[in-house]
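For reference, the chain that follows is the form predicted on its own, supplied as structure tokens.
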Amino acid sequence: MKAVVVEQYAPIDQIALKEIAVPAVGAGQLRIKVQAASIGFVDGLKVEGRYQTRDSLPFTPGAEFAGIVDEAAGDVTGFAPGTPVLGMARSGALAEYIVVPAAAVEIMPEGLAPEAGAAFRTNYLTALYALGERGTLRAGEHLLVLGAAGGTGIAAIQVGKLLGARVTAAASTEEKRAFARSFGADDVIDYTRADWRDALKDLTGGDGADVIFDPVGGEVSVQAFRSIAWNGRHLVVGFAAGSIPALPFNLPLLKGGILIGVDVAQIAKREPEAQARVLTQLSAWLRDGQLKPVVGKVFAFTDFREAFKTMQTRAALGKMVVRIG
């Protein structure tokens, strides 16, 4: 089969689709053939070598996918071969097939395209992980979302609708902003210009943000706890800024203001409850319709790099997705 494969930490310019052996099927395991496969932020840091754990070379690349099952292990039940699923694994979902855990797919709901089912499960699983589980969003809450064109932004958007608040998207375009706001976000605010946080405290009718998902990092997470509301809850999320940010501890004090880290890669050792109830909850908005995954642009398989081209500029809206079936 054909797969993406890193055999050394390198931009993506260095690596190359190979020809390797088709993955057997172990006990609880399922076989998948891919039709898509999505990328994100973490996959290009993985590639490089620059995330915070390294995958043993080689590897190759990729979380998220959809496709349909091939085989299952004598021991699985409810995945017969050609039934359509999506998942998420820790990497390998840039191949033409991959062998996960059962656990970590689900039956992909009627009418929902590979493309969309590849986009799913990582920034969904962080938004409402984040909202719900860290940040304890409330209706009527006032939600300031940083990088808001990204694909965990929009996804922040959707979800921090479903759960009641009112939401305003910071992104540093206009069409970023108008794409922010196509999916749901009541108010948009350009935070290159210098005075963003007086249009933020004018929204916020003088009160500032009651939760901050922030997926960028930089100076702008320091301004935005700075117009945090009291008792609010700033999320973090991500570096994709490229710096990390180091916040004056005189803040919190005088904010009351509370820092909380959001780390999806652990919740499954650490918080397996609080996971099976996201998933759960996920599931069900996919299903009756509440939640549509936004996918941003598809590439073909043999155009990969160009896929990490595109989401590492920061110029992505959404998440973007390549087509291998």
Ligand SMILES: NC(=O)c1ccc[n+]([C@@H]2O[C@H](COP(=O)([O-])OP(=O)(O)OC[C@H]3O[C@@H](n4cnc5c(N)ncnc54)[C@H](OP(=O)(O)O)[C@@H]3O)[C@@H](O)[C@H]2O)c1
Contents of the next structure:
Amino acid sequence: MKAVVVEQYAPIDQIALKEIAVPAVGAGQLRIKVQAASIGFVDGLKVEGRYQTRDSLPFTPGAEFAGIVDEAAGDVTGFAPGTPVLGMARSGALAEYIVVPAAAVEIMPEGLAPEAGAAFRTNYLTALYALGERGTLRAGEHLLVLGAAGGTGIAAIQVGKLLGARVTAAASTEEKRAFARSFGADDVIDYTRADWRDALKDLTGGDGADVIFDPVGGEVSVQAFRSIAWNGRHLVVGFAAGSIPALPFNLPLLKGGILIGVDVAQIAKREPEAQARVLTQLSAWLRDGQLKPVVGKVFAFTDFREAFKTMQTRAALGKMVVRIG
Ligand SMILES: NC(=O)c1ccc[n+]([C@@H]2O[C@H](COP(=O)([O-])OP(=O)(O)OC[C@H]3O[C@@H](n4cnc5c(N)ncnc54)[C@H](OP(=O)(O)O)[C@@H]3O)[C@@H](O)[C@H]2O)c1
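Given the form predicted on its own above, what does the protein look like in the form predicted together with the ligand?
Entire complex below, previous chain first.
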């Protein structure tokens, strides 16, 4: 089968499609014929060996996928060959076939395209776990989403609206702000402007944001915390800007605000009940049509490098998806 294979940690231009063996199915596992896989910011870091944990070499990147069950182990029920599924794995999705534990997939809701199925799990899990479980976002509260047109950002806008929040989307270009608005943001802010906090102050009646969803990091994170409401929650999701900010400890004191870490990679182990709760709610929204995963741009398998580069150059709107089968 064809797969993207990382043999040495390196920039994406040095990574190639290779012919490798189709993986065998073990106990409790399924082999999926991948139709679409999506790329997250983390995948780019992993390929270069710059993520906080390293996949051992060689490995195939890609953590989210949609496809068709090709083979099920004898001890797995409910996933006959031919069943369409979507799922999430640590890596391996940028390949014609992936083998995963049956627990890593769910049956595709009817009518959902593979590209949308592949764009679902990580970002929406991150958004609802962050906003619902960690940030306890309540209806009527003011949510500020940084990096709002990115993969997690756009998911946070949609989930924030479903939870009943008033959502302000902060993004760097007019095109990104229009994109954020088209997926439900009530207001938009250009956070590259020096006076962006004044705009937020006006939008929140002087109070600041009750919850801040922050996948960006860098100086903008500290600025955002300065605009937090009393008892506000600032959710630390990621550092797409490349630098980890340092928050002066007097700010939580002065602002009465709370800094909260979010790491979906740890919840299956540390908070399985929260993960199950979140996935159940997301599936319900997906099945009743309230939530539609945002597909940014779709790339051919042979153009997989472009999907990475679009994200790495800050040019992506929504999730980057690679069409495989
Ligand atoms: N904690 C978790 O569990 C979890 C889960 C998923 C992802 N993450 C992390 O969240 C972060 C964002 O992921 P994502 O998938 O949303 O990424 P993304 O789609 O690339 O979006 C990131 C956004 O950050 C902004 N940004 C600011 N400076 C940037 C720069 N120098 N390069 C690229 N983007 C920049 C961009 O918006 P503007 O141009 O509008 O500023 C961009 O839209 C990553 O660090 C990822 O590792 C964490």
